[in-house]
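Heads up, the chain below is alone and in the form predicted alone; it's given as structure tokens.
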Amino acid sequence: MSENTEYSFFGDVCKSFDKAAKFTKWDKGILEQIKACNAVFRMRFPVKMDDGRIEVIEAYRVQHSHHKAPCKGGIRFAAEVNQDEVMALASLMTYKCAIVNVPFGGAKGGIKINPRKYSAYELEKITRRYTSELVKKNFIGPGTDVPAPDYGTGEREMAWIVDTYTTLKPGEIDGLGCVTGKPITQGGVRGRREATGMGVFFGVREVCSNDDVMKNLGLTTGILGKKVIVQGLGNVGYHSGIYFQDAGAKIVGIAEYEGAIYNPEGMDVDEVFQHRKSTGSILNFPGAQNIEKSTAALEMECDILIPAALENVINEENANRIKAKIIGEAANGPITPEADEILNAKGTLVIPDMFLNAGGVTVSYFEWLKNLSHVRYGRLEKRFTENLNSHILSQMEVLSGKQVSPSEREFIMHGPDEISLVHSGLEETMISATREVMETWKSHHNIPDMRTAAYVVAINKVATSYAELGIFP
């Protein structure tokens, strides 16, 4: 790319997106009407800050597709926000929620600050100002457009945003639904916290279960004993960890902005937390080696990279330098369609952004659907299950004459509550897109990576839809 050429993100989903349609059948306008976003909402409101001045600030909510609605896509607030990386983290979530099967148009907002230079209370009016924009525009509801946490907001953010939006929508009884990822005393779902980083883990894990693929990376299958190099220890970056390292991986690095820390032996995600809870930053980590440029450790030992952080990690400058057998994108567009062609050059398998980290849309989908049913999942059945597995036991231990241990007998009897349900759902969603994806990749021949079949499976799933709207004839 030329120093004179402005970089666009959305010009780089547009690109993965053309190199994928033509291993499909569909016509050039259908494709023409998938890629494009169908709503941009640009805004600007006046905010009075702390010390009595008045800030406009910059914002946006894009909403790429209206094939499904309602519209869902997270809020970011970042000093980086621009329209064109909206309107790209919007068509990603298109083409994610397709492969997911989650029955949502995709959609994005962003707000134009750094969080870290205002006030709780400065964020709180910020917050609350762009919803009451959004709903003045009709660009958020439990049936349109529905957000969610992203990069700078989290729980409270969103109950600000359900609190202003049913304030100003009083009596409408769907109304927690019009966003997800809030405080479960605010109708938030169990597991919402760590479901993007357990659903990358479970779909790295998919893949490193095929023989062939396996075989082809020359690794042995399984998670068991892999080193593993996750860049940023944010929720997704930290919960990606933990289940890795539970599952029998080496977390042998983590780079966080303030530098990394490499240790061949493997470290302890909670310990390294803790220790920058304690220090403020994750250097002079006890046994660990410094490394003073935090990409440096992209570019370290390891079995699997998980890019946690933001996009463009993975460049042409360094994608040649990537030492990593499997690359699992764990943020949004960590790597440019230079870097892939690279990657993909040198037998680097990229497992991508667009279904990897679907694990957050996933579980927020299973929030709403809670807050449209107005019942907690597991309460209906739970008691119930767990008294049929008692009895059901209990037989067994009279027919037998054997008694079955503690552990054993706990196991057995517990009746499904909420996080287990949907740890479940989020585990099933994620093996069956994973195998999907991987079956288109191997029966199309052609098809020269995970993220161009990936692009193949949500094209015609989305056209599909349209087509059976009767939109196209």
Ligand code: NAD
Given for the second form:
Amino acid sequence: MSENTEYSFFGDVCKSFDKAAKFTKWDKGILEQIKACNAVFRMRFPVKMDDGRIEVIEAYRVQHSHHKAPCKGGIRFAAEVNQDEVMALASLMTYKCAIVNVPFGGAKGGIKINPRKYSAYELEKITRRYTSELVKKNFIGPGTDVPAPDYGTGEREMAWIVDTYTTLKPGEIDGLGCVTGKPITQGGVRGRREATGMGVFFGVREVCSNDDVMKNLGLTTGILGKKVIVQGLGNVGYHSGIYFQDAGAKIVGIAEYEGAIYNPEGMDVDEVFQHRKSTGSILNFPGAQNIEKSTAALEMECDILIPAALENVINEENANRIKAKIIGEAANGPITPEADEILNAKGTLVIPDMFLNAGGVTVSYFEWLKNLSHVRYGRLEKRFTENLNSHILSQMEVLSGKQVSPSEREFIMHGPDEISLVHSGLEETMISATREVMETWKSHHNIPDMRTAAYVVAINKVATSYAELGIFP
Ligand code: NAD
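Please move on to the form predicted in complex with the named molecule, as the form predicted alone is already shown.
Zooming out: every chain and molecule, the one shown earlier first.
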């Protein structure tokens, strides 16, 4: 529970869990074990600030589930961090990892600070001290618990964490795998930055390729020509928009905090991004209509809406006015439970955040594997495959007496490098996860929506794992 309010985010997650658990056959005790947070580490430590003051920092690391090792989940720097929130986010990580078959338990960390109020040096000291506290209690390590970025943290903080960890654990051969989301020079993997937006695209595309689902929504199959509105032109929103556009969708609306723009003929996401970079705002983009009230863009005419900014943006107040037939939850929690009910009742298809934005953790898993194997993806096979492809192609050309075009030649010859392997691993993961959730939804007539179906998939996987593990007497 949060200290100052009755509302419990963790309580909400448990409610959704209970709603879905009714569609499973697991023993009550196993369900209770899955729901519970296994370990909560609440810490306070002193840090000397630039002006000589000593500040006591409040921080958390919650390991929700140990059904797989290690645990995995981001670290958030935000003034609102509290134990209830970290517990909720840790439990969502367990379910998210289970759905996309990433073999980790869920975890989450949080430091209760507004990072904008601290200098880079102060943030470094806070991050390094937090890491030392985690090391002291065995709450971090490539085989125990592997953090990643979240709100307010990024590659820089992950580099501080891995440096502190490897300094305190000299000679630990897999030490680089203690955290993911690192810069490439510090053991990061190519493809992490665009992973979540790309995963959102793959998930939505998979739904749109299902004839029955699209027919029910009154839409044609496929992404081509679909009208898309994106809220948030940050990491996730920008990359989602780019992939939709490349697949032939029309980006008709883009919303940012300063306002929104709309053009029924479509807009180029990169041009909007550059326009915002040079003018400081997305408004006044050539050919587009300005919308002063940013949230009004969510209610404009489109087929697919991608909220990729904040939580609770679609709520009881505006849910009825949403025109999109499909909402792809790129952000975490953009739809309130009340809005969810309204949208379900009017037949809007909500593709839930729980797996749709799992691209980040999926590629984090690839980064961890890279760290454990101590070799860049593709390093061993790239040239071998290119030589083989070249040989096969020249033999075919000799035998057929015809030659392929230069662009086809380039495509066929291309051996696997890190970025291609990461992208294709992500595509495979998102397609399989989306199909599994959709099949579960369709095979139980009473499951009301895709979110509940996603929970059912997660519960079944975690419960199977517990059942197969056996539980210690
Ligand atoms: P980001 O900070 O890069 O982008 C967020 C964007 O939203 C910014 O451009 C910001 O200006 C814009 N924004 C802020 N307030 C707004 C408002 N009121 N209306 C419209 N736009 C507004 O963050 P991000 O990494 O893209 O994350 C976005 C969401 O996706 C968050 O909910 C996050 O939890 C979720 N998510 C991110 C990842 C990831 O890998 N980055 C993974 C899973 C989930």
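In this text, all values refer to a predicted model and were calculated from it rather than measured experimentally. For the two forms, the rigid core is made up of the largest set of C-alpha atoms that agree within 1.5 Å on superposition. Numbering follows the first chain given and starts at 1.
- Taking 2 Å as the criterion, residue 239 does not count as shifted between these two forms: its C-alpha moves by less than this amount when the rigid core is aligned.
- After superposition on the rigid core, the Cα of residue 86 moves by 2 Å or more between these two forms.
- Once you line up the core between these two forms, the Cα of residue 53 ends up 2 Å or more from where it was.
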